[in-house]
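Given as structure tokens, the chain that follows is alone and in the form predicted alone.
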Amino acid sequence: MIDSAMSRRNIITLSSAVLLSVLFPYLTPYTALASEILVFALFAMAYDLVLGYAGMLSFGHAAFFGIGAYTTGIMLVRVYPCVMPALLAGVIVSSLAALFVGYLSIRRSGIYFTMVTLAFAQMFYFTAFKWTGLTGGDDGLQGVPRPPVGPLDLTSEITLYYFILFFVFLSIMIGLRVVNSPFGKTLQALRENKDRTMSIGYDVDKFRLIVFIISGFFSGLAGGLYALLLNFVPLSSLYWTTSGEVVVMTIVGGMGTLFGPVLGALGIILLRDIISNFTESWNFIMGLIFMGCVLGFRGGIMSIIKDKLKLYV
């Protein structure tokens, strides 16, 4: 019987929020903005992979998200105008990007780890600015186009919305079915006590390196559809503080929850776009709400919405 409550409660809470998410560009300022929601909720799901589940704290995913939007610019603009080798090329490369960064500093635990990662994401943001001819350097991948994708026209900011949507459901499936097999419970296993989990013969490096890789595909997915989102890919977006970013839509959403993430990026993404309309000290004061979230709840947004709603997912 309480199961039953239970699953009812789940399964109207997840059905309300797919119907919001359809109709959810029509509720913000702009389409625009309820499509970098997305392609952020994406980004911060991507981490939380890395971070919620495995425990492993990179301040280097920006490469990743840099590198899937710098090659799905790069394949638009200078060899063919076709959306989805772009983005199969996009989150190839990214993918074999985090492959070799993961390999060289997965064998690194705590700070150590965490600052590998930083300097890797350093050195492709530097290869980005100086490599001027392929990527545009300080000033970024100028008129990335937007071309059909069959009878879909992506130059309609709604319809754009929605492709970018599509994504965005199927890696979320992708996602749960990842952390709900042995393997997702084995990482978490290693995040909890990974002496432990060696001692019971698990090859910690190699779960390691396959969520890391995992991670760093779905990272360049989110970049590749922000590459289209905007029409140019910006130096930014290989920068560390773009790592900061979604360290930040992480814990404040939730860690560990992979649906946490996508609420921590809805609500930062909004609460920016308000505030900056108001003031220019819009980075302090989202300071300020982080550091009230970080003592306030640690178990970020969807632990409060887990217990005030009884939900089990």
Partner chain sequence: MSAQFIGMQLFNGLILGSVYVLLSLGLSIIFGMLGIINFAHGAFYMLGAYAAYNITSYIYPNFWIAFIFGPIFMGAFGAACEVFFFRRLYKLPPLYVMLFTFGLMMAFQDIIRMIFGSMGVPFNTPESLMGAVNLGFMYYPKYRLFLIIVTALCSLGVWLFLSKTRLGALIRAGTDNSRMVDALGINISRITTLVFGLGIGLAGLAGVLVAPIQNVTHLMGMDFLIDCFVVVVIGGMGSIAGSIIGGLIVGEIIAMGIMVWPPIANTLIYLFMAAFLLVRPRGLFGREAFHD
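So that was the form predicted alone. Now I'd like the form predicted in complex with its partner chain, please.
So it's only the chain below, everything else dropped.
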């Protein structure tokens, strides 16, 4: 009885979410804003796999986002102007980067993990900054084209929105599958009590590395879509401010909920868009949001939804 009521509620929530995301570009002031929200929703969801489910506070996720963006951009600009292979190259390279960073940084847990991930992200940032021949350096990678994919003309903003939406849906489906699988449950066990998980025979480091790579994969996808969306790759996509933004989106939305970070991305990007009309001091506001979340909003938007509306998503 309760089960069927819950699943009915789930279906209602899910279908309204689908409907909303299809209509969404008509509700925002301009279409590119809706697309940007989608891109960061995907990025935040990918990040939540690491922070929310495995309990690892990575401060270097800009690396995978930026590497995805740069690889996709470089493929399109310098190698071959075809979208799908470029996106594929982006996720492969960012997954490899996640393998490299993850393999080294899971040797330390807790705050060391945080410091080491941040330091490695800075390494990629400096590499992109100095290697101007490949990346365009400080100016970013200019002139990323949007060649058509089959019958789809991606130069139309609205088509690009639905193109991105397709990938985001696919990723959320895979993400849900991951967190509800035995693998995902093990991750949560590991987050709650590492020693106990280890003592019942799980290879904790292997699980942490795998989720880190999965997260790097989706972050790279988000980055690749971001390059398409902007028609260029800003150097700031690799900078620590981007890592900070995805952390705050995840916390504001509610970590460990997968849908929460999507809402967090929506809230933060909309807020930034509104505030940038009035002031340049976005970083100051961001800092206040960080501090405010820690002081009184640790559960995020999802905890409000769960407590007040009794929705189970």
